[in-house]
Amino acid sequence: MFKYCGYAGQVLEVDLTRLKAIPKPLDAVLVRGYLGGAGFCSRVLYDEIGPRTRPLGPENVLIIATGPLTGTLFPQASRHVVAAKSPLTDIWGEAHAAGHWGAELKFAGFDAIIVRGRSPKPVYLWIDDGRVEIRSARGLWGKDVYEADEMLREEVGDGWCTKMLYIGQAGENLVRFAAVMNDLDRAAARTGMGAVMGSKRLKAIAVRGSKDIPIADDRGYMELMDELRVKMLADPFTQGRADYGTPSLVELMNEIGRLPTRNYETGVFEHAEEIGGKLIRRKYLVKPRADFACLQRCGRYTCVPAGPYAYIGGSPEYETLSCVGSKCGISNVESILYAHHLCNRYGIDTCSLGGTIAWAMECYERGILTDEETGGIELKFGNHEAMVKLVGMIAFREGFGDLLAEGSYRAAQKIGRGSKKYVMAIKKQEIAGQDGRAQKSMGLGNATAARGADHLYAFPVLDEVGFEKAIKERFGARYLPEIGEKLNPRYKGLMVKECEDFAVVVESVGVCKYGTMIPPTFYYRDVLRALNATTGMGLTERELRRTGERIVNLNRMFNVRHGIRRRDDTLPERLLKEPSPEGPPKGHVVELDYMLDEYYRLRGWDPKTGLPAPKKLRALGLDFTIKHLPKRGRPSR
């Protein structure tokens, strides 16, 4: 029996080269250091991947791992992470979602799979209660999620309770932000981790299982879970989730400058309330729905039910409404809706998708793209029709779609013509929903983020939200007059660096950061009395908080491996030069040199390179690391 509980105790490796798979034990060592899922993910792949590794070669390695909380009763416990070097950066890539497929793998008696090597045809695992196989995927490729889904439950013969996990057209037509999609429509969208799966040409991974989670604390543990239960439930954010979900975040989003409109040209759109939340909810709502273990039930069913967009499933989040819906330009909320379904089917994710075709359309508006490049689509901003067709044309390379395929910085450096300057990306990922103009904390965190721009991987909202007791409790009274003053740059590195180590933790133990960010709802308290009465590990505070600082730094030390160094931490000329011309940001810029030197010195990294100094890493159990360090500009402490 595996020493710690909370874990299946095993790790399904497949090797498709020779379709091969083998159940073997879970390193206990591994699991103390890093915990689970994000923290699992940035070990093995750090230990496997190098600089020469092809993002779509069979050498390279995918993860899906989920964390010690995953399918227990911690509210929100639904997560897995799906992890390898991404074909969109050529770095570090990584992507979560949430669900029940996550939670069932761990009923199936495993807690991640690694997927090696390359299978001459396309294929599927299915895994029935710790009994795997490897069948062929002949008759599902080709095929998008919902098809897919059906035929593979005929197959397996078990209604709805197998869990899936596939990809679609998209994913196996290489398309580098490419989505690993799971129960229909959750998505591991970022980084083209569907892309990497479709090179492996491995279709799906069906799961059922009937295991118990062992738990250590069998007397207490019932209580605490109760106690976590009322105070999610007390949470002033939970009913609004249930109500909206994230989609209320447009209306909020625009109100303080921070929605991107016509590819970041501003920070308000004027039609963001016919996109938003409110309207979403009175003119299409079917009904909330949860994932596995979720008391805020932000998921929703929409439905479209006429017209040339009508669909029924699931409901965008807020940065799809961002980022196909104001980033375009695009106030046809229907569009919007139908847009993120065809996503879904094929498998893309949204936020590179929008912010592609924002990209193509503001170059179309300056004459860079002409009616001949683009095969005749007229693309202006706010051209829906455009957009839906664009989405088809991207999911199977088609004609335009086969240069947007590629992402808009590979898009840019082929085109050329100045078409790079109006790129809204970082280390060659789109920009999701946020405009670091209207919230400098949001600007640190997406230049810092190890898997390109992202806003999650640190996800400082302390300035947004606005809890002077959160800011008291994780930073102390002293900085409360400016860490909470969102257009102000100072302590936000402060922040981004706390969040960051925060946040990867939350990734690590299996559940969603909606609930776990901002106090007073779960914080390192109370994540720790959870992970302590489940596993038994008997873990501190503070090495809790070092868990995080390690993972951090080591998914540092894998781009930095690919060359990433300070000059590669950066934002959009657009956001570091052209003020915000509207709103609560008005003459705004992002103040990045200056949050970045706050940044690199509380990290522990070189100023000049942002390079971790051999101290820093000596200190987090890093010290395998400092081999790959450059020698020339190696700082020196």
Given for the second form:
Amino acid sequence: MFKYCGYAGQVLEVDLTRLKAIPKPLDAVLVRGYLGGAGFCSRVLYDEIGPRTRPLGPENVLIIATGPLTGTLFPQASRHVVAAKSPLTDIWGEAHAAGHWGAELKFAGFDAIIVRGRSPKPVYLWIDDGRVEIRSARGLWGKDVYEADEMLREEVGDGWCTKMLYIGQAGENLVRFAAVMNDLDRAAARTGMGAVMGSKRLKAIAVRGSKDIPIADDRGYMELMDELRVKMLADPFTQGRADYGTPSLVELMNEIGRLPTRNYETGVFEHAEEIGGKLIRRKYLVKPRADFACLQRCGRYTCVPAGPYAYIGGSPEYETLSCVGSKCGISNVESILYAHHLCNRYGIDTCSLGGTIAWAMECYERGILTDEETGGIELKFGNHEAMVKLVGMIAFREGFGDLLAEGSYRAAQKIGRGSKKYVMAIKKQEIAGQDGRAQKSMGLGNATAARGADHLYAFPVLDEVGFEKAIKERFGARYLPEIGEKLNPRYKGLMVKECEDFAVVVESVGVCKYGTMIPPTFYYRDVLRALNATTGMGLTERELRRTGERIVNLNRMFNVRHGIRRRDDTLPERLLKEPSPEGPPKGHVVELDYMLDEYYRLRGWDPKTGLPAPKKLRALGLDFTIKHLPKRGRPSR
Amino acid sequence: MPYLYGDPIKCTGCRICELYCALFHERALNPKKARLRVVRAEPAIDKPVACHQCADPPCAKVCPADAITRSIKLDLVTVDLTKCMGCGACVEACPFGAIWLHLESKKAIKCDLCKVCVPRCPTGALSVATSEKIADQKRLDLVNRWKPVMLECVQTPR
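Right, and the form predicted in complex with the partner chain of this protein, after the form predicted alone?
Every chain and every other molecule in the complex is listed next, the one we just looked at coming first.
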């Protein structure tokens, strides 16, 4: 029995070079300090890999981890994290997904899987209730996610109970923004974790389990979960999410001028309604489908019944609709739905895919890219046929797709000719559907996120549509009204810092940011109550907040070792210098330096270099990282 | 004869019912110990399956230990665990896969209509229904579907 309840108590350590899989006990001291999930990964990877690790080399370490609340009754407790050094950003890489796989892993007796080495031949893992087998994936290699799912089910001889996690062809072909997929349509998409899995020649992990997740306080547990469930369902946001999912954000973002259009030329898309949530619900929705223990059910199935873009499968989120749609100037909604479906099959991050194609389109329109280079594809904004064609070409690295499979940052380096100016990436990763000019906190959050451009690391959404009550609760009334104004850079450093600290806690315990960040239903107090009732750790709110700060600082130190400084916490020139041309943010740019100063001050990081102060690191129990600060930043003796 | 009905249209497949069921009956979080199952099939099918509390239950007929009976008083099919010998004949006989053997005790378990899951389903997909109620609803659905056509055929005030 593991010291704390809520955990399965075991970690599966897989050495693919030697084709060995050995269950090891989970480290109780480690989970006390880092909880699990993202926190667990941050510590293990910090200890095991560093600047010399090649992201696609056998020395990189791939971790898939759940949190103590994954698989429990906490609303939306369905999350797992995939982490490694990123082949896209060359720094800290992590991606999160929901579905039923994470919960099943815990029922099978494991909290996490650590994958090292590289298999000589393609393999997959079969975890059957604690028993582990490394099997040949010879027939599976080269198959897309949907095909692999069906074949695997036949091979392991179990119908619908087994849960699968896999990569598609994009991961196999080392596309730098390949995703790790699970349960057909769920994606741990960002930072190219699929390419890392592909580099290890690990095609899939099939899991089935029937073990209990023990609960510490089994008397009060049901009552507490009832209370949290009622609170979640009572939030007016929940019904909207259930009805429309995130696609309805297309209309909302367009209204506030934050819908990136034609590679961030503007934040207002004239065809927003043609690709928006209302239309998708009316014409293409099959039904909402929830992930494990999810009350919000923003996941859904859609179907295009006929025509060149016919399919049935998971529905795109807002990010996909904006990145593949408005960002590429595309108004043909069926083509976006289909491109999303192809991305799920091939295992591609739709955010980076859309960002890269939008960059190529702008370069083409400006004459930087020629027909000769694109292989005759007319890459104009709005050309949906070209976009759909490129999805396959990128996944298989065919022709022009081979260049784009490197991501926009690397592609621009390769072709030069001033194309770098149009790369909308931060720390080499493409920005998702977020324009910081229309919401300053999002601009800052994207610049500071540990895994490169990322709206979710901080997910500062409370100033988006006026959650004044939550802002008051979380940050204090004295910062109102400025902190709640999306175009005002004041106090956004505070907001982003606090949101980052809480977000990593959310991702470490294994629950979703819906319900915690937006709608802001649960904060530290509720998460803490659930955590203590489930695990019996007896944590205090102060400890939990410190844990969040510890994980953020450890991620920062991981990046500091890779040379990340203040100069890297920046945004593309366009967002800093070109004012937004229309809509509510007209005339606005991101006042990044002002916000960064506040952010670094609150973090206890050096305002000039962005390096964490040794004092701060020591206070957070991160003494072991101090030796990795560059010489000038180290304390003098 | 009431039984636990799961509506496949409303069900989203979150499996909260399984967790609550196992928690209530076994004080453990483990969907495999639940007395009902949500079948998730592709594409887009989610169906909660539980005992239909049949009038003439085949599981009772084949039980060699006579452990399964239909209780008239409770209006339920019940399993007498002291008699059950864990042979699994009932599992073979049930046309719904709604009875199976417990992972550890190896005795037959099935929905006992405790209703813990019903109010906790976030979409209201679970209900305690009778065949009359369900048939009623189906008739109403049919009429609603035909309403536009029917209205064309009748005189309505203009």
